[in-house]
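The chain below stands alone, shown as structure tokens; this is the form predicted on its own.
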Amino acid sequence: MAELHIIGQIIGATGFPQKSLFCKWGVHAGGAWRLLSGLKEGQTQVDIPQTGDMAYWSHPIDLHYTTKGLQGWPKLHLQVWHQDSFGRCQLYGYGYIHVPSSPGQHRLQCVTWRPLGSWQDQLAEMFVGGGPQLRSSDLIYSGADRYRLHTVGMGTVELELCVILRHFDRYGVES
């Protein structure tokens, strides 16, 4: 079987309204692929930049994946919350990034972005906080029903991936 190792690390968040962020993340692979080690999904700390507009969380990814197949290429799903001085906590973005195909040593940006909703949602917003929220989270990488959703840009994310592949050569991949 052809083998994947994704090694790296969620560096942190810009561009966002708010400082004291965290961010949740998982990993979505098609059928063919199969985790071998390593956790499917987590969640960063929270930080609170004292100085510049970078919140870093420096959070640990490492992945051991095996497949007989190319579709279903892993991506990586990312949710930005606020965290506000009371405990209350608030969702700032949705994004997800494809997980480089080549060998080496990647450094990634996922642009995010966040539901709408209509203008009593965003004066309710302004007030008491919350704001619209995607029901399935399936949505932030399938493009179907997504295209349909009015949305605002966010802020970015940065990773850093180094991919490892092992045995792609016998299923006729040259890496």
Second form
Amino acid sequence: MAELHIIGQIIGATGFPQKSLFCKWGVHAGGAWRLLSGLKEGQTQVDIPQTGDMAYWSHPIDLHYTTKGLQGWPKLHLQVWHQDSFGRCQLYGYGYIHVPSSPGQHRLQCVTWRPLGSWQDQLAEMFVGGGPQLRSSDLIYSGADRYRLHTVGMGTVELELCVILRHFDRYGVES
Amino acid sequence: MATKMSSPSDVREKIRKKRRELQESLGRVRDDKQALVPSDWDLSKENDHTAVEELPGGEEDPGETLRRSVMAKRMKKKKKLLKEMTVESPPDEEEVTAVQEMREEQDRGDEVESPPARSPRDLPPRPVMRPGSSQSETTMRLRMTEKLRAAKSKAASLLEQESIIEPASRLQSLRDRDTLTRFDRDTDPDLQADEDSSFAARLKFRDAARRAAKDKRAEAGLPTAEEAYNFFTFNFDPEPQQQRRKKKRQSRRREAEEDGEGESGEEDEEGEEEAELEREHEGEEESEARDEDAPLVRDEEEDLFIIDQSAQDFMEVRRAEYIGYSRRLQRERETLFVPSMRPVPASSKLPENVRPRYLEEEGLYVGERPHVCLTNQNILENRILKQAEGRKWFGDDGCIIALPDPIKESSSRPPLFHLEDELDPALQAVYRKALKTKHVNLYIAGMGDPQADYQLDVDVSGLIFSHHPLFSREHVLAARLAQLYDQHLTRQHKNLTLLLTDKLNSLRNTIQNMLELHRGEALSQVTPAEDSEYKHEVRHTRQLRDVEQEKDRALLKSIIRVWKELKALRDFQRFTNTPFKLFIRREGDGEQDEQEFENDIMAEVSELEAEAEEDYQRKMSEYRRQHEEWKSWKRKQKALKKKQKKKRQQEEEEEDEEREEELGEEPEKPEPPEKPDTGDLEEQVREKAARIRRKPGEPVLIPELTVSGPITPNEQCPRAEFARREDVAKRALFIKVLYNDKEVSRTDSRTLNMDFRVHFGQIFNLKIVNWPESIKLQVFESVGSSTSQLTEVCVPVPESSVLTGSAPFEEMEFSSNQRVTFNHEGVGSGVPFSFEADGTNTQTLLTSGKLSCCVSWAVGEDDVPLAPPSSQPGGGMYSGHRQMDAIACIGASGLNDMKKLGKWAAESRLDPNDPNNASIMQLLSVVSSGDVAVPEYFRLEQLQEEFNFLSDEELQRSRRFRLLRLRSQEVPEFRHFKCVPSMEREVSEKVFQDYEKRLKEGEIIDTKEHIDAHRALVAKYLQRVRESVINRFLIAKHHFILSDVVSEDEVPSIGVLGWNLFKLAEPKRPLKPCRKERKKVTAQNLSDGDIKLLVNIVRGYDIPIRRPYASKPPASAKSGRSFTEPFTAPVSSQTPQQGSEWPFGQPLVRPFVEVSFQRSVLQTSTAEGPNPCWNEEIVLPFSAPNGDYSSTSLQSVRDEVFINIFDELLYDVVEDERERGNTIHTRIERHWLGSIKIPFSTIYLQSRIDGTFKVSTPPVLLGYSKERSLGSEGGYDAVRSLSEGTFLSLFITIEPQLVPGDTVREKMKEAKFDSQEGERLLIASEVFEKEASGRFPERPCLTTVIDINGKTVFVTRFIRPLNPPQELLDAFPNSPQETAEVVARYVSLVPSLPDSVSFAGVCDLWSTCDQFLTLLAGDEEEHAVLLCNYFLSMGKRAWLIIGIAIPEGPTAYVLTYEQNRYLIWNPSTGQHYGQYDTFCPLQTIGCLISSDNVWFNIQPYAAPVRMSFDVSKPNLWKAFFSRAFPDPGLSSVQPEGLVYRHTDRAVAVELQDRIEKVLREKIMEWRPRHPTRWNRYCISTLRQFLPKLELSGGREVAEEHRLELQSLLGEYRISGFPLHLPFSEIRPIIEAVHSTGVHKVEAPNVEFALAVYVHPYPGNVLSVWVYIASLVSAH
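Alternative state: the form predicted in complex with the partner chain, after the form predicted on its own:
Let us now look at the entire complex, which starts with that chain.
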């Protein structure tokens, strides 16, 4: 009856071409994991930083899992979106990051990528916004056939996660 | 040059003059003394001069000396002239000398010039010339010094004189004096300060110069004596100096001309240089002069103005100083020196008359000078030249002395060749090969011992070509022969023929034995199957033997044939290439052989006969069967034909034929099989034997191939063959050994022998680290230096048991498809050739051969095989995969093939007892036993099960996790769990009991709670509807708008600020303070005890007064107002009865107010009189259910605030009269007078409740009567007394003020819900509502509502005339008013359940009337709609009012128009008010709704009293459907008519009994300390009385009833009252009874009376009356 607490926040994002960003996030865990409490997905507000490169969200994450196995350790998947001055939202990056398995506080940086699309797409994107998105967002964390995608690297999302493990040692998992 | 003497020269002239003056004044002394102080430029010149003087002694560089001397002379001349001028008397002699000198100079120049064709390099002549010139110069100089001295002395004396004269002219201005002096000394004193004069002088001077120039030009050669004389004696007139200068210049020019350079620029510069010098002097002089002047002027001034000094005297106004541009430039030019960028003529850089000397040209090495930009170089040169000793910087070639360029083009550092020798050996590096790490996948798994080495020995012994391009034809045949012989040998070695023959013989013997054995017992016991099996076996073996024998014979034949061919070839070509010789040995004796042969033949024949017989028998039986069939068919045919014949007579022939065919095809008549011909058989056997077998008596031929034959030596061979042999000799072969495709070693190169065999005999020991994957041997053939790969042979990796020493050699065949052709005897490879002379029968051979090699594992020193453990079969091929195969990791690899293996084992009939098959059998047994069963399913998450910590069930059992999950799912029971224990054992199983019970009992209806089964069902249904609605609205709830997330205070505008300014002027403590808005608090961060309910009870009106006992009630005491009173003008018919009747002088009434909320009860102090004034604030704590203070939770709080008015009665209980004086012993009793119920949700949503409320009093209040105030005649009171009843002024609020949660309706506007209304209508309604709320935000406006299905419906669809129960209409057929009242009462009897409670936090739902009546619950809207629809059906004009009332808040009322009056009906209570009724609870009217339109109130006032209800006036009411947007004709959602179920009277009676029973129990329960006695008589009286109350609506019967009671129970003090309630559940009834506090009477002899009456109305609407009274015996 091992338990895992993930407490932390999505601090913000840097390095994106535009600064007014928001983030959709979710936690994906394997079949052995059970969410006891907390929201496992959500969306941050749009931050439009007046100064500096970083968009700050400080979005809280508070999850309590129990598990009967180690497989499918929770991973956090993120989608960074950009909201332009017309209020249109446009995908800016996908990224995922494993929740650290060692207890304690972790400062994480999740790099993101974005599908590139054909040159027509890119041209359209330049003028009218929008852009290619994944049909199924599972692809963010399931690696199958990703090599077919043409992607371009985007900025990084900073996270701060505190991990608390409980009773893992009972099952021979040393942390 | 002369023409250039313009204004600059003029200036120069002046300057020069000044200089002279200066020298007069200063330089004199110096000159005398020959001082050598180099403080000045001037002095340095003198220095120079002295140096020249010393010259004669020293031998110097000739050019340098020459130059110096010239300069020195010039200086001297200059000085002389100066002296002369100061003296102002031209000294002739001196002049002469000067000119003479000049002359000399000229001459010398000529001398230098004289050798005309001398090349610059010819230096030697010059020194020859020099001594002479210098000598002459020295003599001249001596003379001149003498003269100079004389002149100096003279000048000194003159100076003395001058100083005496001078003071006279001191007062003149500086300039004047300057010019004066100058011109004084100059030729013409008259032309003072005149530029022209100077100009003229200059002209003259110029002329002279010209003349001089001419002269010089004339003097090409040496001057004649006369000329020389003239020259020296000629008296040059006024400007001797200038003249001389000119000449000097010209002479210099001549020099320059020699060098072939233009020098005009240079001249200028020199001029300038001089001018500059002079300027300096001028400056000095000027300053000096000023110094001299100043004191003079001052002195004079002092003398003149000493008498009076004023401020002005010390001040002076001057012009702004301005220096003109040109002048400024001029001045700047005076101070600044700008070196020219033009190149310097060589002559100025070198001493005069010296030619530049180029060392380069003389053959000396001159380094390359660093590159300097030419302009910079020029500037530098020009500058240096101006400096003292400037020329010393210049070298002989006229360039600035410079070192050669220090930068080398290439590195000059010597390369380090001998590094290693010098390096310390300790520091030397050693090259090591790149090391491979041992831990890579493909390596042999270390087995814990990384040092374990494995060795593979590859023994390459040799190579034999079966064909080679260099084969001659003979070779080809020989190879073939050898091959055949090899085959023969192997066959002989195996000797299959003999083996098979033996087997055949033994089989035959067996059969014979069997026949003999069983002969006696007949053949019966011998199983035919066994017999036939043997026979079959014999036949099979015989066939095999025949084949083998045939092969043997064919091989032998072909060997002989090839040998013959070979011999023929040898004969043909007359030389022998191969050593092969074939001998054939004959063996064997004829007799025995023949015998055997015959026996064999006979046996075979007999067997064949038997076989044939058997075959015949089988065929015969077959034939018989067929024959039988045929016969039967024939018979049928005949019978048929007979019939047909009969028919034929009647029918035609055609048909007949058809019939015949119909019978089917005639089966072929079987041929009887031939009897096998045994004689023929024997022939066949003999023929075959002759073909494949040795004939009997024929000797056995045994071929023997030897290699002993001689080979023709090279010399005897023809040319082509010789060439071939040569070629062969050139060939060499070697073999590369490749391990895992990498070459590890190669054999030595061996030449190809004549027999095309190569022997290597080399063993390679391969120490291996990697798993062996492949071992290859590549055969290379080299001809000379070129190497080509012939072929590649793959050698299998040996088993680990194959060890060196024991491993046999293997012959690996190889071939190559190379095409090779030769022009000699060699047959080539891959090309056709022929043995025949005519070229037919061609054949193509490819290079091929056999490689003999052996690969084995080496054996270590201690006989340990150096082979990797065999536990890893297959070697490294799988090692990579294995790690990826998850199942293989746990040792279950290859399971998939198990089934196939088992299948195969079953099919192939493996012998289970064969020890070879033991392992397979064991494996199969394991498989079949099912221990390692292959799962039949596919697993998505591999190994999930294997690695699970614990099972699902275990996880499910965890109480703590369950609790956590339930909490996060917001299951009601657990939603408010603050803390979940961290330990499992701390969570008790009890926590879940309620929850599990609820889950279990979900479907069971608790009839006890509800009493009425129907209502229980309804409650159930309501619950379900609520759930579904909540689910439906979850989306809307999650649709956040900005105000949900961001709480933003409004920025104060200017207007607000202005108001605040006014407020400053307000009194601090006003006499009538107003309540202010408080800041709202969001409900999230609150906890228990933070919230308080404030109830301010101000005052009460018209509280009933006590009625004295036993006195005759005045008839007039009864309420004189009839039902019709509201409709007619009220008449106060009541005459006040005054308190004179009160026996004990007690006050009329002593009321106090008790407020109870959430079981906390507080009360005010007791006031007196019917119109008391308490003005007290009661603070009640509030705690939200489960401590959840969210707005949704607060909205669903069902608690009500009960405000009860009691009368406090004091009874003297002192029994002893004596004690009355000193003790007070009273009992306090309180009698309930009335109550007000206000739901908490109303307070919460409205945030404050302020006003005067009607106290709901029971219709009959025993012992009390209404007191009419005396002052009722007064204006205000008169109005108030119009309404009957008791009133209470209250102010209720919550502290702190909570932000009421928005109902979802607000959000509904954001989130559109599906609707069946037209798009246009919805938009219009939205616009209408928005406009309305924009203009009058406080007036509610309603156009669309949500029905119970969550769909948006236009509100008018709810209005439709609906029939009330006929029963009600029939009750008062004559009085429409009474009917209306009854209908309203009926509607009010439907229990009220606010939506905000039932659909907590969801929204306001409107149900249709049939739904309402089915549910029997609804809020004001439903009541109002139903009432309105009833009124419409009754023919009244009725509207629905949407407005705000007290205490309900936003609510719905009904407006009717009858008898020219508007009546406002409260549907929840059934009461009605006139338009002008002050106590009408409706405060604001927002809009009116009829069945076809909606009108919004746009009048200035919203209170009904001040309004007009004429909806036809568009300026007062804004209609929704107007001409612009006509009514689209909306159909109603209401049913066409309502069907009422008649309520069973018996049910009502049953309910009545049950309620009574429950109440009685409750009252007894509430009085635990006292016995509760029931007065039966009273109860029966009351019970009779209740139906009357119901009938009258509780109005008229009160007095009669009391009288009745009074008479009956005279001796009792009765206090009691009937309660009237609509029935929904029993709980509210109990609550109501409890709140009256009747049970609290604690008099010892108290008795109680309780009566319940339930009156059924159609549609299951029940009216409940509870009469409760306490009786205290009076005595």
